[in-house]
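Quick heads-up: it's one chain on its own, the form predicted on its own, in structure tokens.
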Amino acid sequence: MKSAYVHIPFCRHICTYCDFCKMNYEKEWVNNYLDTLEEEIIEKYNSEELETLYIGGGTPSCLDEQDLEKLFKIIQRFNLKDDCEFTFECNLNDINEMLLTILKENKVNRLSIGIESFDKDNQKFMEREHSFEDAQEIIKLARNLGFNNISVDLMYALPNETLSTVKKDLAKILKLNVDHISTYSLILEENTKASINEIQPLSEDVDAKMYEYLTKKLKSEGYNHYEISNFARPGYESKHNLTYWNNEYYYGFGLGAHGYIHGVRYENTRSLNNYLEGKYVLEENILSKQEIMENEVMLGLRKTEGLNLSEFFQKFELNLQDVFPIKPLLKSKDLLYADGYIYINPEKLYVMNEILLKLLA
């Protein structure tokens, strides 16, 4: 076990599109929640040395100074490697010198900042508000305080959005000179404000053109397209997220968190009351060897380098092509082979799910 995810479900404001486990910030709830989070970590964490730690949400950056002090005392229970990649998710509007100083003092070395869009119409839909100048100032402050690994999120295919808007957003993101960029097409999930308001998605054709532009432009600017939605300057790929895509074990602590330990995938409850009563886990699934191999394929093919055939054999003592119908997909050029790796044809990444369905049928 080399990775752990810690979920902070509180937000100052709930965004229109958000389907993550979250709730409005209430001081009393935060105190009780952090007490229970510590109890869960004490009960489940086996003192392994962690190579990556990720605090996400929700909006962890909405915590006040007292909350953060309490959170990081809990985090001290983890045995972190000296070079541990320690990520903290932030809302741009929450970031100030006080927050960044606290993060730096507590060994956070990677920031993940939710920008999403600078376009005013997009922001109105998302119920967010910030400017490009705000982002520039915050990134500069973070750099001055020693944060040398900064990731930002860019959302596209928002209602009524045009390719021109995406181009303008990406141009501004590039001017921020960050190390990692995650790009997400809007998904209208059930029970979100957007779904309740019956917002209609853009056509798949428009969505695909936006994705094609983003991938080509980011690669031309020197970013490594290492996962279907993620781009990084060389050496700044997210080690924590690669734990997921490499189908490796990780802890998930907190409300609604997911984890994968020794062949068992689990999901924590989304009920705050149940969680505070110590009923942490909602569901556990003991995976068969076939299910583990299927996860290996589904997750591994999200990476643009794909799956290493030799590593698959070492892990499962089976050849990939003997378990899954690789040959017809190689013939159709849905999949390609090079240097011991099977990977999705870069020209077909947008229809990756269709390819996976053929592969796992």
Given for the second form:
Amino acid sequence: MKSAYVHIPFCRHICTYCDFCKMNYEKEWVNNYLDTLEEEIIEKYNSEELETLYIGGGTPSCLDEQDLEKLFKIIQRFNLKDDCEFTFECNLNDINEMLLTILKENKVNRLSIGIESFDKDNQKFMEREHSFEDAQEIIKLARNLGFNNISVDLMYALPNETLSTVKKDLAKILKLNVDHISTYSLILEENTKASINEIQPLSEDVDAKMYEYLTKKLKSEGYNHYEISNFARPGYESKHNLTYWNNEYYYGFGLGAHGYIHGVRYENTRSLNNYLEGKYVLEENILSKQEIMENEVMLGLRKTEGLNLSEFFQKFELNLQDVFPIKPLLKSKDLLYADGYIYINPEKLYVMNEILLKLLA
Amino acid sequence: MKQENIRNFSIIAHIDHGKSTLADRILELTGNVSKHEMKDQLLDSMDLERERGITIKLNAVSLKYKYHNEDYLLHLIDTPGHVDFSYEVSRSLAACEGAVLVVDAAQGIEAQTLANLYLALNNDLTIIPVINKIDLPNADVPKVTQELCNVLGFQEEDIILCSGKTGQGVDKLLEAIIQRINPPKITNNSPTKALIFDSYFDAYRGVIAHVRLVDGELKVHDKIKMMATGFECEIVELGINTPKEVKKDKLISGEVGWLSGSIKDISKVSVGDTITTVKNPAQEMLPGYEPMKPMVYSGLFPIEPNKFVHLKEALEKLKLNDASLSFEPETSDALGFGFRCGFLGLLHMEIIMSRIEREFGIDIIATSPSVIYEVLLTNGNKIMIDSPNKMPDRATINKISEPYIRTNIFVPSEYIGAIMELCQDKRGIYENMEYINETRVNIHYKLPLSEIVYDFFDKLKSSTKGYASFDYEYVGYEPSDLVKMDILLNGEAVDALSTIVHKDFAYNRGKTIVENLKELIPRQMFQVPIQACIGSKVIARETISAMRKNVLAKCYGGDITRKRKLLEKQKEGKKRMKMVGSVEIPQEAFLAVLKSEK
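Based on the form predicted on its own presented above, generate the structure block for the form predicted in complex with its partner chain.
Entire complex below, previous chain first.
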């Protein structure tokens, strides 16, 4: 075990498209929640040294000074490795010197900032508001305070968005000179404000063109396209997220969090009441070897480098090609092979599910 | 019970004229079903029947009724209303002495009123005309009375007015049934003859036969013989339906009931056969039924190839009480192993398909329905073709003929123009028109059956706002200028999508089919051209663009379950698809050839 995820479900504002486990900020709840979180960590955590820690949400940055103090006191229970990648998710508008100082003092060394878009129409749809200048200033402030691993999110394929908006957004993002960029195409999930308002998705052709543009442009700007939606300057790939894609174990703490420990995948409850009563886990599944191998493929192929054949063999004592129908997919050039890795043809990354369906049928 | 106090009758009506509701009311009034047991359309036991508000299968119930201090036993045999099922109607009528003809007080007589009445008259039945739904605000009793008298020749004083909804007049109807319909002939001492008018398979008791005792009697433990098949067995149980199943010791002449004999092989009990006893066998069989010939053929294929045997069993079971269904194995390059099935019409086909999917849990693909073509070859031989793929090479064909029908289209006179335009478009030949009253007509056209199978019903409904009712009879074969049209996907002909069309319509149909297919076939990993061809000539073309996106962009905070669920869902979706060559085709696409519009 080398990774842990901690979920902070509170938000000052619920975004239209968000399907994460979230709720409005309420001081009293936050207090009780953090108390319970501590109990959960005490109960589950076995004091292993952590190589990555990720505090996500919700909006962790919406916590006030008092809450943060309490949170980081809990975090001290973790045994963090010296070079532990410690990410904290922030909403751009929440960031100020006070917050950054607290984060810095508490060993946070990676910021993941949800910027999403600078376009006025997009922001209106997302019910967010911030200017490019705000972002520039905030990033500058963070740099000055010593944060040298900063990631931002960019959303695209928002309702009625055009390729030229994406181009403008990306140009501004690039100007921010950050180390890591995640680009997410809007997914209209059920039970979000957006789907209830019957927002229509963009056509897949336009969406695919945007993706094509983003990957090409980011690569030309020196970012390594290492996962379907993720780009990083060399050495700045998210170690924490790679834990997921490498199908490795991780703790999940907090409301609605997911974890994977010693062959068991579990999902925490999304009900605050149940959680506060100590009924943390909603569902627990002991995976079969077959399921673990399927997850290995499903997750591993998200990485552009793909699956390492010898690592697969070491892990399962089986050859990948003996478990899954690789050969016909190599023949159809859906999959490619190079230097001991099987990976998805980059041209087909955006239709990856079709390939997975053939592999996992 | 005196045997002369038995009455056997059917209710016949045009669809939606309230037959099943009236039957419900009769059941209630005779006290055979208590109020709390009552649910709508009690006799329609299939979910499909209740959902669609139609009767598909006939159904028999025995009702006790006290009239003038005498006990009467009324056997009500429910019948389907749709033209496709007139075979079922004729079966029930053969088990009766009388029929109640129900006409809607607002609609008046319709196409199937006429068709069912003729069937009843052919069986020499006493007809009781009933105007139903007189409680409706738009009921026009005088007008409908006029129609019954002028068009069908009834006497005004014989017509019974009632409402199945409120129950008004239903007692009068029961009185008429007792007074006007003859009791069955009593021949208890003659050798037993019982007509099998229906049968079904029960998983625990084997085949259950519905019978009308014409002569003699049947008792539990009697050794019986099916006169046509020669099959012998012992009666294990017999009884009547009230509508609950009630076991009895014996059935006597004139009665209608059911029997079982641990019969496992469904083919031994054929509808229309006569049952007699082994001890004192009858010499002659009762006149059976002429099974109706299927008019529409379609290929049914299981989506999962390993379900072929299941599909065979399902068809066999359905055929047990649906003699009109026919099937033989068929192989398609595109769809694998399946059956070429013959149906009485499109509704019949739709019903059978739904029953296979619901009752047997088999997902199926149906190919475009075809009529039977008569092909005269250059060598003078004549062959019958029930599938476009059996069409011989064009060079060897001298002449192709197709079946024609004659229509009864009942419609308000303001739609005469619309009907004529529609029939003209469908290669119809005008014959004549009769006025039912000042505002309604019955229009007769001669039309190719293939056009009816195509989209006639939908067009008829939309061009008359649903006011037209339609029925038809077969009039024989006529030569036509027909060609076979193939559909190519990604350059390969898909045999299951081939159709036979009139040459003048080929271009338009081809264009519509490829446009429909473009809508219905999801994007694939590569671009897929769709072409409609006659011989090697391409007459229409569309292209499905390659799929551009199918990916879960974000992997939520380690939430793998969600991603797996999405994949599982997509996997399920693929199961409903058929791989044809390199292209995945959804079920609906095979019916695209049927739709005339996008």
